[in-house]
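Heads up, the chain below is alone and in the form predicted on its own; it's given as structure tokens.
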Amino acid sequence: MMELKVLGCAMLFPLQIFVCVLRAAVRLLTRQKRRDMGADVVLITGGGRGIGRHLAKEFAKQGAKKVILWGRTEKCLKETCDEISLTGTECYYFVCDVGNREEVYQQAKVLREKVGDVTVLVNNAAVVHGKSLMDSDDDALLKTQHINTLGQFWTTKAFLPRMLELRNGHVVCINSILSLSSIPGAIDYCMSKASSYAFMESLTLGLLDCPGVGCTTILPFHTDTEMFQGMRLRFPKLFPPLNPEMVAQRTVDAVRTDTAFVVLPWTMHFLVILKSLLPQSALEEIHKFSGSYTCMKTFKGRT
């Protein structure tokens, strides 16, 4: 009897995969029902500048009830908070270093008491030092891992339990295409983003049986912000940096449609496929041809 059951499952498996692919194709071709954000309280880490600032503006534009900003620089946080408040959306900011576990837990407690339960957590905070392993300071390497990777552990542990209780929540990670295809000169960043991707992949699968709670991971190509200022590819017109406003728009839309993974631009899917098919020597030639092999030599971004 057991053997027949296993055989039946094995025969149905290809059909199940086909149905999943068909559903994904339909999602791409049709307009999906979108989440009404009128009751959502959105927390954005690294929300004072760069993509974080654009995310705050886009969530407010799409009707979020409250937007909360976390970051390390009060001046930037206040400026963004004032800008969002002028649109009519309630906005608050708290100085918080997500790489500091105790600070995250303490500020999460303060936030819940002053503002309420967070229903959308956007892990956006990140740093990059733009150096090779041998040129990197040990403390700088640790800082990258604490903020880019471990910070997600602390924020998610702080807010996910309540989302599960409410059966209402979404965890978002602003990752990078470098988590899937690394480059020289940013070894700390690439490692941290690869770890972050694995964290989100595991979390997404772990929440499959948790109604009302979802995950979204955004994997953008080089984005035109001061974080990666000076980074130069060989063919800038062929590989132009992404517009941060567009990244923010696609992120918020992915949250509203409960889309798990988004690669920006979509052409980067080919890079992932090539990595699975080509030998290492061919991949090295692609890096040299595109200029990604040396793109960090002109890096002048902020940390």
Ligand SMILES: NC(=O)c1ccc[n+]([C@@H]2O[C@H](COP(=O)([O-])OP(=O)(O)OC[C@H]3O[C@@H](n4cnc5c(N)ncnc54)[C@H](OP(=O)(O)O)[C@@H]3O)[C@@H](O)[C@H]2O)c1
Given for the second form:
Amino acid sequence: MMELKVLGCAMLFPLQIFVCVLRAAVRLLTRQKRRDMGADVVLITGGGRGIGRHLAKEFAKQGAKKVILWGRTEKCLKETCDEISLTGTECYYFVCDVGNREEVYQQAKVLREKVGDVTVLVNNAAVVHGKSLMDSDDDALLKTQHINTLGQFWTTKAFLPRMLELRNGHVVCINSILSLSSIPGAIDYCMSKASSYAFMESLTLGLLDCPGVGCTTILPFHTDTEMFQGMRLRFPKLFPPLNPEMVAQRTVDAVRTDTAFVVLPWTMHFLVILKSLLPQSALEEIHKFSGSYTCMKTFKGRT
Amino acid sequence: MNIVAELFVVTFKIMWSLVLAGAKWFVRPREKSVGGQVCVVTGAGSGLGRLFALEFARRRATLVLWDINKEGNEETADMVREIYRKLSPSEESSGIAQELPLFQPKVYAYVCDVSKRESVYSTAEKVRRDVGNIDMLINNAGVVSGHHLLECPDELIERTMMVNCHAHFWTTKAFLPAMLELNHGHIVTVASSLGLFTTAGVEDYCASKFGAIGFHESLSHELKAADKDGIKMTLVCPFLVDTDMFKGCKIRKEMAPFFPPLKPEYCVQQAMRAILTDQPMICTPRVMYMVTFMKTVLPFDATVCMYRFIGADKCMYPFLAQRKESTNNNESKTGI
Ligand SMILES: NC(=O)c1ccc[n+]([C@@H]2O[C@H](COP(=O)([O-])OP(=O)(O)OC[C@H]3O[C@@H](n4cnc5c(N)ncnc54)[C@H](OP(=O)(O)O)[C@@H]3O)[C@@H](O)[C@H]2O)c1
Ligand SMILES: NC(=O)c1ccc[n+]([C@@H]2O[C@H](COP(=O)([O-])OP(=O)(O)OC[C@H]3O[C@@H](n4cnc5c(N)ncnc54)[C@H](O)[C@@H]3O)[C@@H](O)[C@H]2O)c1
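Requested next: the structure of the form predicted together with this ligand (the form predicted on its own having been shown above).
Following is the full complex, with the preceding chain placed first.
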């Protein structure tokens, strides 16, 4: 009897997979239902500069009720906040270093009291140190880990329980394509982003049967912000840096359509597939050819 | 060089490495000798670490054992000595041994908490003084918190990350400079198949293992970019192993016969073969390569479908439940 059941399942399995693939294809082509952001309170970590700032503007534009910014530098937070307030969306900012656990929990409490329950959490804050292992300072290595990976644990732990209670929420992570395909010269970043990717994937699987709560992970390629300033690719024409506005738009859209993973640009899928197929030596040749072994040499980060 | 010519050369090189990789299926490459080399094994006090130590001992390597657990570590050291003792007579009876001065491998055991930077650096300094330069580093120490994210104490999350992930920084930084100087060495990362795909409920463990793999890959590219071909790297990704670590973890009943938990001995044997032939990566069992590949080509929904079919998406829930029960009964060993 059990054998029969297994056999049935096994026969059905390719069909199921096929249906899933087909559905994904259809979803690409047709317009689907989008979440109405009208009641959403959005928290963006690292919302003062770069992609975070564009995200804040985009969420406001798509009609979010309140936008909250976290960051370490008050000046740029204030600028962004003022800019958004001008458009008529309620906007608040708080100084909070996500690498500091106590501070995250404390600011989360302040936030809940002053503004209300967060329904969309965007983990965007990140730093990159951009040196090879032996050249890196121990504390710098740890700092990247604390901000990029552990920071995400703390923010999620602070806000997810309430989302689950309300049965309404979304956890977003701005990750990086480097999480799936490492390059030399940014070992701290690759490691922390890979961790953060795994965290999101595991969380996404865990939240599958929680109605109303979803996850989105964005994996962008090199984006035109201050973060990777000075990084020089070998074929900038073929792989131009992404526009942060575009990344923000795609992120908000993915949240609204409840899409779990988005790779930007989609051509990077090939890189990931190649990586799982080719032997290491072949991969090294590709890396060498595409210039990813030398791109971090000109990097001038800010950390 | 002309870009077209270069593209041509690269394509050729890729083809060539594919051919070489294919050839390995038919002609097994020779295993290198580790006799007399110094191997550091972290987390050698039990489980896979102990088995790695024993395998290296059988090949006459000098062993440096690190563990936070002193008794376990001493036990391993005794087992290693036992192996050394059994080894020596066979060499004495052969004629060559009389002429050559007999090399007697030794074992050194240190108590070291790899999650603590100072502890790693000071123990590494001791190793340099007592033993000298090392040739192999096996980063094996690992822990799992065994709680759902929202119920997990923050300290345990930090601990998992520190032991499984950040420890690689410290151990590697302690030993790599000497390796770079000599352009000789081998670094092994014991990750997990949960470093290639994830499952629900063990966010911290998955995060730490993905991180370890990210570290490993970035470092191996770094070494390649610096033309340090003498330093080899091997990534070991075992599937569920039959040690105490994940007791209770279950996949779907009907699929279980296809994905049995690995025997630790088998897992280590496979890993040893990969290490000794300088293979960059080994997944045991092989079907894991397939799962990883499927994961990259399928859209997320289909991947979920696949996980559900195997029962892998919730496989850790029984393990977590068991952990919780034992914590309630105060039997947890997570406090170490
Ligand atoms: N730029 C790229 O090429 C690229 C590519 C792929 C993915 N990404 C990802 O996209 C995200 C945003 O990058 P970006 O280009 O916008 O970088 P960015 O311009 O450097 O901005 C980073 C933001 O994070 C904040 N931040 C840093 N550390 C923080 C901390 N400890 N606590 C709170 N906030 C902190 C910064 O604000 P303060 O300094 O004021 O705190 C800043 O607002 C990151 O997650 C990054 O990994 C970027
Ligand atoms: N058991 C599995 O199912 C499984 C599957 C895949 C990967 N792995 C990985 O294999 C490795 C070994 O696993 P195992 O099954 O032998 O586990 P184990 O628990 O039997 O052994 C781990 C050893 O590491 C030591 N250790 C823990 N924290 C330490 C610290 N801070 N400093 C120094 N030593 C420390 C422990 O004392 C113990 O001796 C781990 O990295 C684990 O993640 C295990």
